[in-house]
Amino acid sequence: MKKNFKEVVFSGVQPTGNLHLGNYLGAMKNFVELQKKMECIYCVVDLHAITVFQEPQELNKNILETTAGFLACGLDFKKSIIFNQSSVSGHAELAWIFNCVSRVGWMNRMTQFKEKAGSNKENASVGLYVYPNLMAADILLYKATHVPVGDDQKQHLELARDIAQKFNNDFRNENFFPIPEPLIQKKISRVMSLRDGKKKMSKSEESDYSRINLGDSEDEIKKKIKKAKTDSLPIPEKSEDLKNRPEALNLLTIYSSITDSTLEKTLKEMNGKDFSKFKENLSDALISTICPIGKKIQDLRKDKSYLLKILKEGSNRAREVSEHNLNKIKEIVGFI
């Protein structure tokens, strides 16, 4: 008999530094909405961060800024749990853990760490090939049931779920770990580049005009979508027509996203316009969500102290949680 366990879901970002448009339509603007049913935990996952070299000061920048990014986006630290990862150091424990239960063929399965490490694996850092195990950490350690997932993180939710099985199994603990959910966004769950509409949009893409920045002002947002990449036909009526057309299919897609609409109802509202009038709805719709954002963005990182304070916060919070959970787990695998 499978026992029932508290909806409780978590998500991390990395912090990267540079947030943009695929961050928050792709992950947190879905955070917000969830906070408003679920107990959420969100965590700035500096550990994964450090999986390719950072400079340290940089690295501190950027947990800040991306705190500030949750915060200005809509999170609320008094209903979610907010931290940072390495402040918790149940995440590291629970990952050795793990790695001793994972198996090295799930490892080679892992696709991200093929287009990560590139030619050169060899050359890749340990922590680059197994961090699927960290990850999972993350998700068990407090027990989460469900995990917002992107298309490209999809296969180290599956290693999650793995990974639970075969704890409870070795373990003789049926029901010790959920067996963790996926939550896909059907509106959207990958923004594309404004250049490439086959490529995910990165702050790792070398031109500035690929991306929007949440910080970017009003006429950079407005030159970049006037330049960003369409084709010459004009808006479809319906959503099959937009089958080999990736760079209009993005732009649309975005504007349903950011408007709280639907790729259908958008289609109908812009049927038959060029791109270049679509362009200017799209812009002023990505001011009116994007600048405030970036403003109060501005606004917290001014205040390092209060930032800190959230944080701090958080961790006791997720450190309560966690330090139950591991007592309990290292309890089952024997340790004294």
Given for the second form:
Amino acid sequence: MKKNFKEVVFSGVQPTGNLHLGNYLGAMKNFVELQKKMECIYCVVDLHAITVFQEPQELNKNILETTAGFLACGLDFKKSIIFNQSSVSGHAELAWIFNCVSRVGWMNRMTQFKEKAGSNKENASVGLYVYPNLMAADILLYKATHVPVGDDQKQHLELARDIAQKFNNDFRNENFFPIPEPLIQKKISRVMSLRDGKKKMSKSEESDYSRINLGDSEDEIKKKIKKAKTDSLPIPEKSEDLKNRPEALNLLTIYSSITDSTLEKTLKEMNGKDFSKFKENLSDALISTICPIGKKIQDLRKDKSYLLKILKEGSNRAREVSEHNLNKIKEIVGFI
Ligand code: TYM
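Alternate state requested, the form predicted in complex with tryptophanyl-5'AMP (TYM) (shown: the form predicted on its own):
What follows is the whole complex; the chain from before opens it.
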């Protein structure tokens, strides 16, 4: 008989540069919704960030910037726990235990490692290779049951489920860890690059024209949308007709998501229009949602002590929740 676990939400964002529209629509917008109905823990995952070298000063700045981003998007530190990963040592401790539960064969299947390590795998950090085990530790340290993420994290989530299952089996403790459920937005699971509709929008893409950053000005948003790749056909009536038009599909999906509508409704509203006209509507919709967030990030960034206080409080709460679980895990493993 499976135990009924208390519903707990956990998710993380790396402090490695600008937050962008992909982070917002794919994950953070959902974080805000979830905090209205569940116990939520949101983490600035700085231990994950250093799997690729970060200049210490930059990292420090980016941890605060991501915290500001969380608050600016609407996370409430009184409702949700907001903290940075490195301040709760249980993440690293449980990751080590999971390094010993997880299998090399499982790691070798991770597509994100292959993408990030590129052609020079020998030179990638060992941390980058075992990154998914740390991610499983983040989630399971809190016995989280639900994990809101973008579609690109799906494989890592499946691995976290395998690790939870294997730990429960190996240590004959069938109901110890819950098997966490990914919560992936159905309407917009993957926001694509503005320059190439087959690639995801990402912080690491060289061209800034490929993404909308949460800190972009009105002019930058207008320019980027104007330059965004499309095709010469008008907007169709049916979503099936967007099958081989990835850039068109991406822009229309972004518009639907940012206006809290559906692709079908957007097509009904826009069909027959050419893209230059639609792009004006898209820019306006983006500006009215993104620019106020950017402005809040800018204001919050000025108050470093406020951001530090929120992280400290959040870390204390996270430590409290996780300590009990970690002690139990150590006992199950056989440590004294
Ligand atoms: P990260 O920092 O790359 O991204 C943060 C969140 O944004 C989502 N995302 C996107 N969603 C849709 N379209 C896109 N183009 C796009 N780009 C990013 C990501 O899916 C993610 O939800 N490994 C994670 C961080 C992490 C984590 C965790 C997440 C560490 N531990 C535990 C959940 C639970 C990462 O690198 O996300």
